[in-house]
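In structure tokens, one chain follows: the form predicted alone.
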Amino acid sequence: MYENPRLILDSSNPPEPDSVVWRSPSNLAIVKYWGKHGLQLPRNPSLSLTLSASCTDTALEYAFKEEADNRIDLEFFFHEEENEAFRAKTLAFLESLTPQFPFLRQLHLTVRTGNSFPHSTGIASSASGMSALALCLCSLEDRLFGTLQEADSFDTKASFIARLGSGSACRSIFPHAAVWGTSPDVPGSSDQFAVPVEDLLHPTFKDFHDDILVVSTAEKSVSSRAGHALMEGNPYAEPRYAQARTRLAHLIGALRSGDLETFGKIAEDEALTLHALMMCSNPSYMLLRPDTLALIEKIRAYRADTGHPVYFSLDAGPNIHLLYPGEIVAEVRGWIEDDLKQHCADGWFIQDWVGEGPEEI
């Protein structure tokens, strides 16, 4: 999909030196994709509300190379110093991509990027990080070549792209709220990219926010890659790909009408769910800590105490999405700052709420 092999500079006229930049956020699944097949393919539909605060800005400078050669020149800075392991693994991620983008190898690439949040916590760091470039990559060939010049067919490309490099990350490109997933549910849905579903969703949830509460910043113990890889032998699989399909349907509903309830039962069952694949896994792993379960106390605590609608998610890290209406900020804010702080690391969390997508700037 996507292949073009005309996408070749003239080497008679060849671009000056210039760059692209993109901010592309993260984003929360509220039902959650674990476990794939084929190149990045989601065994289950999901559906993610865009956040804002936590993103990745990336920088795509572009150099014509003076001698021609087959390889892809890249060099890569993560908040400004050079890292070998993520280089590595964009230059391979950029070589499967020449069917898609072949002039990249006509050029010399510097990468530049950076999070506004800890990398590989559960925060989503290869959403932001990887939409980020491929929104680069194909604003870049929409400049070269004029070949993306319609939005949807731009932001439809970029999501596929993205998908290539980490599937959650397809999902970022949309404002608001995005599926990922062929689903009966959502007209144009599909496996190889994600669509935006803002339309469906009822006011309340375009102002909904998502503190993180950062219990912990150290580095995952299993890597989302290879937690997708064990799902192939867990026996609770298929059960759990069918349960998917329900919620999400049932999720589309409370989106559109508002209902609070509904889509916090959801979001907290879909967050539960994820963890326990984890700890029945063969391996199994626990990437939940004690102050995570603590957090997950208080906040039903809370809820039942001031009939507030506030409820929690959580990605694959140990790390608290407190989810709530805006009307209600300043009340939970409150809260966080007096009883919820304590349990995170350094006392930080992130104030983030559903935001408009990603910008070029």
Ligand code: PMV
Given for the second form:
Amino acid sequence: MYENPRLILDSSNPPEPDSVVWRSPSNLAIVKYWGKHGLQLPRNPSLSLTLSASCTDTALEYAFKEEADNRIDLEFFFHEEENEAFRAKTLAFLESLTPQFPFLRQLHLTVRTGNSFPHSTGIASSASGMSALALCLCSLEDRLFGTLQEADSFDTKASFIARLGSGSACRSIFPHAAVWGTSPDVPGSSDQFAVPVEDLLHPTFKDFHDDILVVSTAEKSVSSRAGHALMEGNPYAEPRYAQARTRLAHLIGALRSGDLETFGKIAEDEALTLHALMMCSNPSYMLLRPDTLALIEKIRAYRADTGHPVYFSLDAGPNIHLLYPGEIVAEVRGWIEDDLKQHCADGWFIQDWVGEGPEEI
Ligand code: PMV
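Which structure goes with the form predicted in complex with the ligand, now that we have seen the form predicted alone?
To see the whole picture, the full complex is given below, headed by that same chain.
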């Protein structure tokens, strides 16, 4: 899809050196994507909320190569320092994208990128990082060829490219909420790219918080890539995929009507299902930490005691995402300071919220 051999620069009229810069957020899946096939295709549809504070800034600098060759020239800086491991990964990704962006071989490229949070901690740095890079590539194509003028075409291609980098990244392109994966409940949905679903959100979910309680900043012991692969032999895989489809339909109903209780029940069930699938993989593994469990118990007790609609989710890591509507932000932040912070690494938590999606800066 999107292969276009005509996107080749005219060497008699080369572009001036310049750059494109995007800020792109992470996202939190409420119905999770866990299990894939083929070229980053999901086994079930997923729905995420787009975050704000957890984001990646990426600048893509380009200059026309004087000497034509067949390689992609790339320099890579992560937080202003050269990073060979990230450079190699990004180079392999860009090489795989030359059918979609053949002009990349004609340019000298420099990527300067940085996150507002640590990478590989279960805060989806791949989602913000890959979506920021995909947006830069699509902006570059549009600047050089004028081929992505329509906002919808631009977003869809950016989502498609982001998906090839990291599945969940395709959902970060859109404001407030997105669905990735074909579902009869979402017109226009696709396994190839995500679609925006902000129109179906009750206003409650547009003013919604996701504070990330950072239990550990250590790198994950098992990567998401390995975790997805382990789903292939998991005896619960098929029922799980069916369950995700049913939960997506119920979640959409709750998002439309503003039903916080159903939303929260699905969010928590999905988080625990994700980690249960890891625990019953072969080999089994566990990313939850004692402080994760202590926080879950405290969240349940607080909800029972106060009646406040506060729920948790988890990504593929030990950190808790605390989900709640904007109207109780003051109470919840006080509670985090007084009681929850002690379970966070160095008392660290990220105040995040549902946001407007990526911006070109
Ligand atoms: O996009 P990946 O391959 O890093 O997978 C991420 C999967 C989860 O974050 C655990 C769930 C999701 O849907 O985002």
